[in-house]
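This document starts with one chain, in the form predicted alone, laid out as structure tokens.
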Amino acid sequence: MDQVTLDFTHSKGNISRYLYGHFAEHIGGVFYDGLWVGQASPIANILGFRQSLAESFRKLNPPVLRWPGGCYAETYDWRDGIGPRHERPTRVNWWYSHDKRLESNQVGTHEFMDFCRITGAEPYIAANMTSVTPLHIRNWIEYCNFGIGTTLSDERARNGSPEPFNVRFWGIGNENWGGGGQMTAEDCAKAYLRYSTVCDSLDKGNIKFIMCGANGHDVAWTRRLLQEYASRKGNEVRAWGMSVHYYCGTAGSPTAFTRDEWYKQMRQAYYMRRVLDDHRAAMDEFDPERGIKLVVDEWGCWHKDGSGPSRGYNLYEQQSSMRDAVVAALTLNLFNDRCDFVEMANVAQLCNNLHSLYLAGGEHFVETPNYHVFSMFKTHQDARHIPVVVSTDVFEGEGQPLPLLSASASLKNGKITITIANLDMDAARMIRLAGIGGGVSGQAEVTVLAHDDPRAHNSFENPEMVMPITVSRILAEGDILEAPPASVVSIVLCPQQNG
């Protein structure tokens, strides 16, 4: 018997809504024709964006959307994506050597802002620190954020947006340890200080700069980056956040994996806790007051591509099964429980790519199991964190021991949300809920995402193969909940009032 115990006597604070962020890069079929179909398309659209997808995305209360890259940002010129669409240049983008597809620039700054307004997401722009000057980024900020009266803001008005976009989140650089310039950590810190200093005076106090952090568990990069950054206290522009990217590597086929590959993937996902904790410990050496937030700019499962509906045409497109859904739930639980120092996370990516919430093409559109996890977890956004103690079995096997149950909890508007991931591919887990300093009884909405086959996924041919089921029930103290094998469970509870 497993037990999930909620400790109401203390909290790590609020769970930032930005932990439920998203990422959309100009790569493969993410935009063309995933998110974007064009205003002249016979496919129902809102300002050129696929209507069914936009409406679905809005239901998640998406807090933030990162754009335009990723690696794509490292050769992107924002001026290519403004003005009349029929006059915009066609470019060879970052990913051309992989798929020989050109960039039409039909989606640029204004279109991205349209999508954010349609869906309710706050824009986060990942700016190019690799192949342009600091002035280039500064001009982009002025174009986006300055009121009427400058040449650039007047140009924005002529292009259809007299009101400023007021973009607060700006990433300065992307993966500068790799494709973003092959920089050392010290060079990256110096470049960040140079670029952010030039940009800071334009919209001082409003912009939140995010500097490029490490690849995966490269804690040495973080330590060297922040040592160089902290050594210039008299001149530095304070970073709001430092990014980290972490992907679960390939563990067999996305839809035909073995039992061993299931647990390999779970271990990779569970390793996120080490990534977060060890980077924060290194950051604390130079930022003991924790003024710099940890931002997981990119995360998810990275499988071999070609399993999606485009059959390899869309670069890195992959199917997402119940295995990916459980990884998503486990990861979000880890973020929730570290809400005191992880402020933002953006799953990669939104459509037709890695760990996507959607697959789309032509008239077809489908929500993946990952989408349903985000829907089940959305009530955690801006809720008060409740610490959770999980008592469960441990899978030994090869590698680090893996707890077979993951959970997190929060309180908002008088309702308790408990989210559980059953990492056990082989058996259901019988779970007793308990409370310290509070009760876990009352009226509950219990949602279960599961399938008899953990390899199950949603396709154009069968878009509802994996769907959540919600039931209403009364939970009493000591009641037992069943989490099916390889499943995700959410409980939204109105606690019973004593007296």
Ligand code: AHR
Contents of the next structure:
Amino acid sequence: MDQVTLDFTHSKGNISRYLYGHFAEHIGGVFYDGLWVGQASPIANILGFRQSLAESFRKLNPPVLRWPGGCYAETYDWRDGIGPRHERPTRVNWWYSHDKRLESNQVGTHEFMDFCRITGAEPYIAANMTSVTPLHIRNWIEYCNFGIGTTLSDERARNGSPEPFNVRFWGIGNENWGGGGQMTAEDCAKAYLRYSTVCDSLDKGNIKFIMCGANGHDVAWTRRLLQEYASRKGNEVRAWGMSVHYYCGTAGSPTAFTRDEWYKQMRQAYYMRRVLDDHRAAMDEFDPERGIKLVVDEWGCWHKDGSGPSRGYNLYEQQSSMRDAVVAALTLNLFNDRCDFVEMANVAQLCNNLHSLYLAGGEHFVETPNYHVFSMFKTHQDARHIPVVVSTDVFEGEGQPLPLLSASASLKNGKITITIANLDMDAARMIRLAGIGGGVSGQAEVTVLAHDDPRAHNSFENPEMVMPITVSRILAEGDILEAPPASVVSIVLCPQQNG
Ligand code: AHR
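Beyond the form predicted alone, can we have the form predicted together with the named molecule?
First the chain shown before, then all remaining chains and molecules of the complex.
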């Protein structure tokens, strides 16, 4: 018997809603024709964006959306994406050498802002730090955020938006240790300081700059980055955040994996805790007041190409099964439990790509199991964190021990949300809920996302193969909940008032 104990006697603070963020890059089929179908399309659309998808996405209360890359950001010239769409240049996309696709620039700054407005997401722009000048990025910020009366802000008004976009989140660089210029950590910190100083002069102190951090667990790189950054103390434009990207690597086919590959994938996902904890420890050496927030601005499973509906046409498009859903739930639980130092996370990527919430093409559109996890977890956003102690079995096998149950909890508007991932592919887990300093009984909505086959996924042909089922029930003290094998469970509880 497993036990999930909620400790009401203390809290790590609020769970930032930005931990439930998203990412959409100009790569493969993410925009064309995933998110974007164009206004002239026979497919129902809102200002050119696929209506079914936009409406579905809106329901998740998406807090933030990162754009336009990824690697793509490092060759992006924002001027290509403004003005009348039929006059925009066609460019060679950063990913051209992988898929020979060109970039039409039909989605640019104004369209991205439209999508954010339609769906309620706050924009996060990832700016090029490799192949344009700091002035070029400063001009983009001026174009987006300056009230009126400059040549650039007037141009924005002529292009349809007299009101400034007021974009607060600006990433300076993407993966500058790799595709973003192959920089050393020291060079990356110096470039960040150069770009952010120039950019900050426009709107002093109001922009949240995100400095490009390490690849996965490369904490040594982070130390060198922060050492260089900290050596300018007093002069630097304070980075609001530092990014880290972590993907779970291939563990067999996305839809035909073996039992060993299931557990390999779970271990990779569970490794996120080391990426986070070791990063924070390194950051504490240089930033003991914790002024810089950790931003996991790309995460997810990176499977082999070709399993998605376009059969390999859309670069990195992959199917997402129950396994990916459990990875998502485990990862979000890890973030919730580190809400005292992880402030933002963006799952990669929204549509037709890695770990996507949606697959779409032509008239087809489907929500993947990942979508349902984000839906089941959304009440954690901006809720008060409740520490959780999980007592469960550990899977030994090869590599690090893997606890078979993951959980996190929070409180908002008088309701407790408990989210659970059962990493056990072989058996259901029987779970007793308990509380310290408070009870866990009352009226509950219990939602279970599961399937007899952990390889199950949603497709255009069978869009509802994996669907959550919600049951209302009274939870009494000592009740036992069952989490089916390879499942995700959420409980939203109106706690019974004692006395
Ligand atoms: O998400 C796909 C790619 O993965 C991104 O462009 C890049 O930042 C990362 O390597």
